[in-house]
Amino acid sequence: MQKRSFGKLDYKPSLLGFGAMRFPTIGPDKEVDEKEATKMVRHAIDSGVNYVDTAYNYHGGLSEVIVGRMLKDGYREKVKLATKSPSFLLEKEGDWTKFLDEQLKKIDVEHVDFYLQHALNKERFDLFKELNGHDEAVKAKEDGKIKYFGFSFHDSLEVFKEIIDTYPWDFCQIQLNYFDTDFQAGLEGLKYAAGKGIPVIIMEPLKGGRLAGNLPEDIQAMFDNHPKEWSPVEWALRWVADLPEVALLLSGMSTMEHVLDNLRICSAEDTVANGLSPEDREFLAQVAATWKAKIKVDCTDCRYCMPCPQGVNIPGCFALYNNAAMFGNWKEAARMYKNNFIDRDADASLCIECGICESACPQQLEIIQLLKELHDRFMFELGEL
């Protein structure tokens, strides 16, 4: 496994970190297949992965508990453990420490190595400051409950720089991939943080799996016709690894096949900083430009917008809308919309514009308007508009 540097910290992270947001699930209730997930995580650790990332809200609040069990039998000592303070639940002073203590019990550990203020945007950061959250974090470090304190981020570059400059953060985490170079913090934010000596962890290197498979025919053809026989996944991960400012990349792997493939890519001798040629970088820029012209909604299926109080399957609607736009199968998608959304009381027409989803969306999507647009388009295709 390739190793990176982590700023001034005495730690050499594996290039690949295991994200615990997309474990395999089973049954109609989508319960985590803990046996298979444990097998996957432990195999990754045995193969050199030394960073595992979870959060308070992943898998309906059960991810931390499951990760805690996975790291028994000596595996806790082999990795750095990361989890996140639920920024969206903080209401008053003392909540920050209350949730941390709850998380330590859930994971069944005495301390967390890397603790992040989760999904900061302008509003959440202002509240964090108002509630003196950083003072509580400093106290938690002094008490040995956490070793390093950072944040994950979803807002504009301007807000990112403000957050970076406000406190002496130990590290940060941003969304970045070859498709999103100018989105949120983007490449400029990566370099800004690294320039201040702050290690940067990358999430969504595959954009929620959208850069991995089921690609539009013309996009897939671009990869197939390239002289280098790399899969779309390999291109995407190598693009992130190519950036010297990246401390490590997180991958939310859902199958053992994903684990094995990610390990292979991130263990290759040439998957290193500055490992791509100028021609390789230009090729991916062309892929991104071609693809961006197709996508209707830039949703990563993080599901922070769920559950909708009215039952709208927001990410499901967006996924169907995007797939129809990218593949051009509008009639088929419209039938699926009726069968899987309208007939199941999960369609966009149920939206009452309460705005809860928009305040929770890390991508800051105009969800209400987008739901109207996709509903109208599908109803048109069904001949009912």
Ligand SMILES: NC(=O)c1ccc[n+]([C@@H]2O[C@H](COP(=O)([O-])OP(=O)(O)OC[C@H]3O[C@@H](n4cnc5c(N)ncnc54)[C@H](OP(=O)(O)O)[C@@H]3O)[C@@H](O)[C@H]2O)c1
The other form holds:
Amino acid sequence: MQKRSFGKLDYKPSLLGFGAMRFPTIGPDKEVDEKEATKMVRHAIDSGVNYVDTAYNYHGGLSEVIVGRMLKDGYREKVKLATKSPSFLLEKEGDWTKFLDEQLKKIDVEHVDFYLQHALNKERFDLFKELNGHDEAVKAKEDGKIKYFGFSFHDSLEVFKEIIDTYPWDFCQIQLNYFDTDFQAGLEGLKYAAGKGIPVIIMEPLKGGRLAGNLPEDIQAMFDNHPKEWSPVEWALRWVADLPEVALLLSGMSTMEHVLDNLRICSAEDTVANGLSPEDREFLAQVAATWKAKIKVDCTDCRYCMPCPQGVNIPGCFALYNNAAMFGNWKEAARMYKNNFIDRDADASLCIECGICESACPQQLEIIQLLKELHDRFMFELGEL
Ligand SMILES: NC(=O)c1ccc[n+]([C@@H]2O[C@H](COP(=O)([O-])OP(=O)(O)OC[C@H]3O[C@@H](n4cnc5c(N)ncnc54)[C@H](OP(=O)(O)O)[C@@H]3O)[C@@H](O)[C@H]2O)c1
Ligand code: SF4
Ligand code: SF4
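Having seen the form predicted on its own, please provide the structure of the form predicted together with the ligand.
Everything in the complex follows now, all chains and molecules, and the chain you saw is the first one.
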């Protein structure tokens, strides 16, 4: 496993970190398959992964508990454990410490190594400041409950710079992949933070899986016709690894095959900083440009908008809309929309425009308008508009 450096810290992170947000699930209620997830995480650690990232709200609040259990039997000592303060639940002073104490109990650990203010945007950062959250974080460090304090981020570059410049953060975490170079913090934000000596962790290197499978035919053909026999996943992970400012990349692997594949890619001798040629980088820029022309909604399936109080399956509707746009199979997609969404009371027409989802969406999507558009299009295809 390739190792990187982490700013001034005496810690050599593995290039690949394990994101505990997309564990394998079983049954209609999507319960975590804990046995399989434990096998996957422990295999990754045995193969050199030394960073595991969970959060208060992943898997309906159970990810932390499950991560705590999978890190028993000596695995806790082999990794740095990261979890996050639920910024979206803070209401008053003292809440910050209350949630941390709850999390330490849930995970059943004495301390967390890397603690992040979760999914900061302008509104949440202003509230964090107003509630003196940073003072509570300093105290938690002094008390030995957390070792390092950082933040994860979903807002504009301008807000990112403001947050970086406000406190002496130990590290930060941003979304970055070859498709999203100018989105949110983007490449400029990466360089800005690194330039100030703040280590940067990358999340969503595969855009939540969208750069991995079911690619449009012409995009897949671009990869297939390239003389290098790398899969789209390998290209995407190597693009992140190529950036010298990156401390480590997190992947939310959901099968053992993903774990094995990503371990192989991140252990390859040439998966290193500045490992890609200028032609490789240009190739990926062309792939992104070709692809961007097709996608309707830039949803990463993070599910922060769920559950919708009206039962609308927001990411499900968007995935169907995007698939139809990318593959051109509108009639088939419209039938699926009827069977899987309208008939199951999860379709876009149930939206009452309360706006809860829009304020939770890290991608700042205009969800209400997009839901209207996709519903009209599918109804048109069904001959009912
Ligand atoms: N702090 C925040 O605001 C925030 C937000 C998002 C994520 N995160 C953290 O960052 C982590 C990484 O983000 P992410 O999970 O979105 O990462 P990602 O690597 O972009 O996406 C993960 C998905 O990619 C697919 N995948 C991964 N490896 C693959 C392989 N070798 N072959 C084929 N498909 C593969 C899987 O999709 P399928 O299951 O569809 O096959 C998997 O669920 C998360 O797990 C979480 O810990 C934090
Ligand atoms: S705006 Fe519509 S889709 Fe969003 S949470 Fe409210 S009812 Fe659900
Ligand atoms: S609509 Fe936004 S919050 Fe909901 S899954 Fe998509 S990206 Fe995430």
